[in-house]
Every structure is written in structure tokens, then in C-alpha cells.
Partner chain sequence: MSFHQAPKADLERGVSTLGGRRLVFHCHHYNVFLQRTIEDALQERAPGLLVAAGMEAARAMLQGLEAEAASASPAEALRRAADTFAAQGFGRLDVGLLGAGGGEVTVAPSHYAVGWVSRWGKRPTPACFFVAGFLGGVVAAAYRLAPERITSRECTCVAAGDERCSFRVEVW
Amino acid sequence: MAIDERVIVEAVSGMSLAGNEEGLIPAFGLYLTNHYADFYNRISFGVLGALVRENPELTEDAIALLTEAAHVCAFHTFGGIMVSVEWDALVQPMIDSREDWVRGMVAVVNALGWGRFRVAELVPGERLVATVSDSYEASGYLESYPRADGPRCFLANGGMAGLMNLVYQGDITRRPSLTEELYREVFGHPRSFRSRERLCAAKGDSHCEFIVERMQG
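For the sequence I just pasted, show me its structure by itself in the form predicted in complex with the partner chain.
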């Protein structure tokens, strides 16, 4: 059975991920929030702007900080989902190969409100090309800033690298504990995956595109 994205999106969307009697959303071993894209965009672009205004040479460092936050997000959120009972019930029966772990997680992401992700190319263990339309980061950026001179989807960019690291570097298929030690081991490996956003709607492209490849070590 192949990954059926529509079934996954509809099922996750139908899970009614809303606050319990405490007003919290415990799911996938995490506390979720159905948060405001406006908030993330304000604080992410705000800190980037503040740092770059004062020290333009810090641009890459500021982007690295936001990318690191995205790696942490992917490791825990995607990782938590992929070792959850919900994953076992919904996605696992559709999985025939390791690559289906990537495709299955991309389908789940499409129920999170981040935009519509598609796998354009997947070379096992080596490379992922993913596209996104309606990225909340790019569309949020364009609401408040002029056209960007570079990509702006820091969360999605780090998220795609995190997904490949979970599947091919951390071997999430063995269901490891998602500890800080594992995080450092996986993302600190000299051959771990990193992503670059080649196309971004925030800089005028029709959609966003991410190229995820292993570092040269």
C-alpha cells in the first residue's frame, strides 16, 4: 500500500486537536498549540531584523539561530509523531519502505496549517527536494515587509532537514528515545542533512522549494 496523503490529511484534521479540560493539547507525547502564524512571523522576522540592523555581518548567524529552532522543532514534533500510537494506527499500515516514512510525515505536515508540502524528488539516503505553496512564513512576510532579498521560510527549511535526519541519520524507524543526546548526535554528525531554500515566495518566486542534502563532512 502506498502513502495516501488525502486519507492522512483528513484523518489528522479530523482528530480534533483542541484543548482538554485544562486547556492543553497533549498529543504525540508533546504539548501542542494551534498558534498564531502572525506571532511566529513577528518574533522571527523581528529578531532577524533587530540583529541585522545593528550588525549586518550577523545575518547568517541570526538565520542559523532560527534554523536551529526549526531543527529542534522537527526532531521533537516530527519525531514524536513518528513514534506515536496515532502514527502506528494511521500511517504505518501504508508504509512499504523507508522513503514512505518521509512521504507519510509530509502528509501529516499538510494537516498542521503550515501550507501544502509536496515531495518533488527523493533519493534514498541522499537527497530530498520538497516544494511548498502557501507557506505561512513567506505569506506572512509579504504582509508586513517588501519583497525579500533572500529566502524567509526558516522553520520549513530546518524542518525538512530535520525530517531527513530523523529518517536516514537517526533511524526513527527503530523508535529511538528522542533525547537531547540523540539530537546532538544526529544533527552534529558531519554527514547529517542540511537544507537550503532555493525558491521562496517571499522573494518573488511562485512557491517555495527546499533542497536537502548531506553535508560534505
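Please give the corresponding structure for the form predicted on its own, as opposed to the form predicted in complex with the partner chain shown earlier.
Excluded here are partners and other molecules; the one chain stands alone.
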């Protein structure tokens, strides 16, 4: 059975993903956070803007910081989802190949409302090209700032690298414990995956596009 995104989106959308009194959403064996997308955008773009204003030479370091935060988020969030009982019940029966783990996770992301992600190209173990329409990061940026001179979807960019690292570098199919040691092993490997956002709506492109490839090590 191939991944049926419609079924996954309908099922996840029908789950009770409401925040509790602490603003957390217990689901997929972990806690999701419950807050406005603009809240995240204001923090991340504010951090970038403050660092660039004070120390323009730190621009690349600021972007690397935000991207690293996305790597950590993807490792725990995507990884937690892919070893959860909900994944086992809903997505696992549709999985025929390792590549279906990527497509299945993208379907779950779409159900969570982070934009409309599509897998444009997937070369097993080597390369992913993903596109996103209505990225909340790009849309949020344009609501508060003029057109950007570079890509701004830091969380999605790091998230796509995290997804490929989980599937092909960390072998999430074996259900490893998502420890700090495993994170360092996977993301610190000289042949781990990194992503670059080639197109971004925040800089005037029609949509966002991420190219995920292994480092040359």
C-alpha cells in the first residue's frame, strides 16, 4: 500500500490536538506546543534582526543558530512521531519502503498546518527536494517586514534536513532511543544531510523549495 496523504491528513486532523492548561498538546508520545505561528515568527525573526543590527558580521552565525534549533526540533518531534503508537496505527500499514517514511512524515506535517509540503524529488539515501506553499514562516515574515534578501524559512529548512537524517542516517525504522548522544552522532556525521532553501516566498518566489543533500565529508 502506498502512502495515502488524504487518509493521513483526515485522521490526524480528526485527532483531539487541543492544548491543556499548560499550553501543551500530548500526542504521538510527546508534547507538542500550542501557540500562534506569529509568536514563533516574531521570536526567530526578532533574534535574527537583533543580531544583525548589533553585529552584521554574525548574520551567518545567527542563521546557523536558528537552523540548529530546527534540527533539534525535527529530531525530537519528527522522530517521536515516527516511533509513536499513532504512527504505528495510521501510517505504518501504508509503508512499503524506507522512502515511504519520508512521504508519511510529510503527510503528517501537512495535517499539522505548517504549510502545504510536497515531495518533488526523492533519491533514496541521497537527496530530497521538497516544496512548500503557504509557508507560515515566509507568510509571517512578509506580514511584518519588507521583501527579504534571502530565505527565511529556518524551521522548515532545518526540519527537512532532520527528516532525511532520521530516515537515512539515524535509521528511525529501527526505533532507536532519541537521545542526545544519538543526535550528536547523526547530525555530527561528516556525511549527514543538510538543507538549503533555494526558493522562498519571503524573497519574492512563488513558493519555497528545499534541497536536502549529504555533506561531502
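Take the two forms, find the largest set of C-alpha atoms that superpose within 1.5 Å, and that set is the rigid core. Computed from a predicted structure; not experimentally measured. Positions refer to the first chain, counted from 1.
Undergrad: Would you say whether Asn20 is displaced between these two forms, judging by a C-alpha shift of 2 Å or more on the superposed rigid core?
TA: Yes, its C-alpha moves 2 Å or more.
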